[in-house]
Amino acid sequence: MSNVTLTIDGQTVSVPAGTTILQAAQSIGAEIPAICYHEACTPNALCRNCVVEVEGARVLVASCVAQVAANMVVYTRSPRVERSRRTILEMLASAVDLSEAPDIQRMMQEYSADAQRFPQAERREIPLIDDNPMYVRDYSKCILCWRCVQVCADDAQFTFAINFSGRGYETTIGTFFGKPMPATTCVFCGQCVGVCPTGALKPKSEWLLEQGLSIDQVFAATRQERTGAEKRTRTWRRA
C-alpha cells in the first residue's frame, strides 16, 4: 500500500493510504480529543469533538472517519477548532450529568469550557433502570455516543439487545419494545458497561455499594436477583 504525505500542525507525516486523520495525528503524538470514538468500535463521528481544520475545506472535519489525502494541511488546535470543541462540551454539560465522566471533565478543563454557559437548557432527567442483577442503566448520564450499541451489535457481541429509541431530544438507548433486559437477547457479557464513558451503565455491585450496602449485603442481593432473573427469563422466553 502506498504512503500519503501530509502536514499536521506544521509537521510532515507520511502514513499508508486509508489512514484516518486521527490515526495520522496519533502517530506523531498530536492529541485529538474524542468522546464517541473507541478503539474497539467502528468510528461513527457522532460527538464531533475530534474535528480538525483542513486547509481549503469549508467545514471542520471529523478526524475519526476522514481519511488522509496527499498534501493535505491539517490544524488540530486552531482557534476555530478549539471554539467548536468548547461549545460541544458546554452543550453536553448543559443537558447531561457528567459527574462520572472523568475524561470529559478533563476535556472541559483543557478547553476552559463553562458548564453554566446555557443555564436555560433542559436537563435530561431519566429514571434509573434497575431491571437485572448485573448492571443498572442511568440514562441521565448518557451522551448517546453509541459505543454500547456497537459492541452489543456487530462490533463485538452480535447480540443486538439494545438500540436507539425515540427521536430528537427524546432519543435514548433502550431495548426493543422496552422489554426488561433479562427478556432480551442480552447475555450479560458486560462489554457495554466496559465501553461506557460516563457511568450511564454501571455494574450492579458497584452501584449497591454506593447506596451504602455492605459487601455481604451486595452479594446476597445480587445472588437473589440472579435466581429470580433466571426464572423470569425462562418464563418470558417460553411465552
Contents of the next structure:
Amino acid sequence: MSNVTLTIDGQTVSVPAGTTILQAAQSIGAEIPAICYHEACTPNALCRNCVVEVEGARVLVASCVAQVAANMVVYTRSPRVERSRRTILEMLASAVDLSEAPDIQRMMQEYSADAQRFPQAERREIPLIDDNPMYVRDYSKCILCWRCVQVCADDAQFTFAINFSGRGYETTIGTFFGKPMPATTCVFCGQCVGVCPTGALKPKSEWLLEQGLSIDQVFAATRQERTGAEKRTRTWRRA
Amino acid sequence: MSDYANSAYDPAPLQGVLDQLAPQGRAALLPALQAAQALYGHLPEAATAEIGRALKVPLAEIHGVIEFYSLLYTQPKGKTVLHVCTDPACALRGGEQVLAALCRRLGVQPGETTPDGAYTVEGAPCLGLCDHAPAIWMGQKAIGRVDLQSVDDILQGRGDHPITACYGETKYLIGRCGKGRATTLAEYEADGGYAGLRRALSLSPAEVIAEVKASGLVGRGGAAFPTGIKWEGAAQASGQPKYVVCNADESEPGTFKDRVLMEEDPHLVLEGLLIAGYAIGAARGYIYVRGEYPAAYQAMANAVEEARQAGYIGEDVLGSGYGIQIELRLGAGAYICGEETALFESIEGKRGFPRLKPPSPTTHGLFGKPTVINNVETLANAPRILLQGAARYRQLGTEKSPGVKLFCLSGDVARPGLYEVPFGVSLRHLLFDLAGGVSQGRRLQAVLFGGAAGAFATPDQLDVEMSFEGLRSAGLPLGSGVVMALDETRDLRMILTGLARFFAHESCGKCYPCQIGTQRQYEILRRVADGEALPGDAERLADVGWTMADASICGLGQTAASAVLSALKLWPELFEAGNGKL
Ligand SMILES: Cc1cc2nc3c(=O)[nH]c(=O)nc-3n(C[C@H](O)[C@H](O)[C@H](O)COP(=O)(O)O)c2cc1C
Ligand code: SF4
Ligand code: SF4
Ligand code: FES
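Given the form predicted alone above, what does the protein look like in the form predicted in complex with its partner chain?
Below: every chain and molecule of the assembly, starting with the one above.
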C-alpha cells in the first residue's frame, strides 16, 4: 500500500494510506486521549475527546476515524483542542459517576479538568438494576459509549437484547419496554460487561463481594438466583 | 385511565396494515408505528412486538426507535393532545401563559392527561406557526393567535386557522400562496406548471445539471451548498438505485416557509423534485415531512396522487422513458431528523442519529446509495431555472447570490409573514419598508437572524445586504431565512434560555459535546435569566459553546451555542453575576 506523508505537531510522518490520524500520532509517541474507541467495535466517534486540529478544516476532527491525507498538517494539543478536551471531561464528570473509570480520571489530571466545574448541574443518577444472576447495571456510571449495545448487536453477539431509551441528555441504555434481562433475548454471554469502561456493567459476584459478602455467601446467592432464573426463563418461554 | 386507553388490544386491524407494509421490511417501521398509534391511541407492548415480528426488527431496537421520537408514545395519552408552542416567537406573545391557562382549566400539569383521558397538554418545540403566535397544534388542527379569553373554544378546536400572509417584491416562489388552500393540478398547469419538467425531459440529464450549475442556485436548507454540484456528484456516482429526497422536516425555530410552499403550492415542490430525480437518474424519491405538519403532508400526498394520474410520476414519465416512484414519510417529532444523514436513518426505520461524514450522501446516502437531498425551497427554484434558463434566473439577486429568497418574519414586527425578495436587499428594506417595522411603535433592540442556530443582528447592522456574501461579511448566518424582531422591552436572556431549552430537548445524544453541552448550557442560562448568575458563568458558557461548535458531530451541536456566543460578544454585561432580573 502506498504511503502518505503528513505533519503532526511539527514532525513529518509517513504512514500507509488508510491509517487514522490517531494511529499515525501514536506512531510518533503523541498521546491522544480516546474514550469511546475500542478495537472490537465499529467506531462511532462520539466521545469527541480524541479531536485534533487539522489546518484548513472548519471544525476539529475526530482522530479515531479520520484518515491521514497527503500534506495534512495536524496539531494534537492546540489551544482549541485543549479547551474541547478539558470541557468534555469536565462535563462528563458533572454528569456521571467516574469513580471506577481510572483511564478517564487520568485524562482529567492530564488536562487539568475540574470535576466541580459545573455547580448545580443535574447529574444522571439512576438506581442500580440487579435483575439477573450474571451482572448488575449501574447506569449512574454509564458514559454512553455504545460499546455494550454494539457487542450485543452486530459487532459480536447478534442477540439485540439492549438498545437506547430516551434521547439527548436523558439517553440511557435499556431493554424492550424496560424488561428485566432474563425476559429479553439476552444469552448472558458477558460481552457487554467485558467492554464496559466505567464499571456500569459489572459481574454480579464482583458486586456482591464489594457489598461485603463472603465468597461462600456470593456463591450461594448467585447459585440460588441462577436456578431461579432458569425456571423463570422456562415459564416465560412457555407462556 | 380512559376507556379509550384501556380498551383491550385487538390485533386484527394492525394485521391488515402489517400485511401491506411487511415487504418493505424495516424501512416501514415508522409508518407501521404511526399506524398502530393511530389505531390504539398509543403503542401497546403487544402491538409493538407484532410490528417487530412482521418487519423483522429486533424488539430492543424498536423500543429504541419509539423512545427517540417525541410523537410516539408507549403510554396512553389523552384523546386530544394539545401541543402548545413555547419557543421564542410564541414565547414573545405569551406561549407560556397559554400553556399555564390550559393546564389550569384542565387541572393538570404540563405533560399530564386529564383523568377522563380526553386531553393531554404539553409544551411543544416551534410548530412553524411563528407568524401566528401564540400557536397550538392539536393533531389534525392548528390554531394561531390564541385568545386566552376563550380557552373553551380552544379545547373544542375553534379558533384562528393560520393562513400565512405572503408578501414581497417578487412572486416567483410564493405567487400562488397566501390563499389558504392547495393549488390543484389543473390550476397549476393553467399557470404554466410542469413546463419546467417538460423542458428538463427534452434535455439530457447532463444538460439539466449544467443549467442548474449555471444558475448558481445554492441550497436553502442552511448549509448553502451549490445545488448543481450536488446533483452532478450523485449523477456521476456509481451504485444503483439512486434516490432523491425532499427535506421537508422544517423545524428550525422561526421557520415556516417550507410549510407554506407545501400546503399551498405542492406541485411546485414536486416538480422540482422530479427534475432533480431526472437529473441524477433516481428510481425513487422520498418526501420527508415533519410530524407536526399533517396538513402539508396531506397536500403533498394529494399532489403526488394527482401527478401520478396525470403521468408526471410513474414507469414512463410523460413518455420520456424515465421512470420514478415517489413515497412520503411523516416524521415523528425530532428536529435532528432534518439533518440529512439523520433523515436517512429515520427513513430506514432507525433512531435519527446523524452519521459520520465522510462518506457524503451523494455517494453513500439513503440505504447506502447515491442520493441527492434538497430543501423544499431549493427544489421550488428548479422549475423556473429549467423553464427560463439560467441567464434569466440570474437577472434577479446578486452576482454571487442569484435569484430570490424567502424570509420568515416573526416576533415584534408589524406585519409578520412570509416575504419573497431578490437577494441583495437590505435588512432595513425588508424589516421596515416591507414588513412595517417594529410592532406597537417600539424601538428595535435586536434581530434573531437565521433561527435558533442563528445569531443576533443589532440595529446598526440594518443596512447589511441580504445575500450569502453580504451576510457572511457581517458575521450573520442566513440559516433558514429567519428574521425575528425583538423590541427594546425584551430580555434577551429569556430568548436565549428558550433557544437553549430547544437544543437540550432536541439533541440526539450521540456525541458528548452536544449531549451534555446543550443540557449544561440550558442550566446556566436558566439561572442567568433568573438574575442568579454565578461567578464564572460567562466563561462556562463560552467553554461549553466553543466546545460544542468545535467538537460536535453534526450541525446541531455545532450551532447550538451560536446565538449565545453572539450575545456574549455583543452584551457581555448580560451574563455577569449580580445582574438582576429585568
Ligand atoms: C440539526 C439540523 C437540522 C436541519 N434541518 C433541516 C430542515 O428541516 N430542512 C432542510 O432542508 N435542511 C435541514 N438541515 C440541513 C440538511 O442537513 C441539508 O443540508 C439540506 O437538507 C440540504 O438541502 P439544500 O442543499 O437544498 O439546502 C438541517 C441540518 C441540521 C444540522
Ligand atoms: S453501560 Fe458501559 S459499555 Fe454500555 S454504554 Fe454505558 S459505559 Fe458504555
Ligand atoms: S451534535 Fe448533537 S445532534 Fe449532532 S450528533 Fe452530536 S449529539 Fe447528536
Ligand atoms: S475516541 Fe474518537 S470520538 Fe471517541
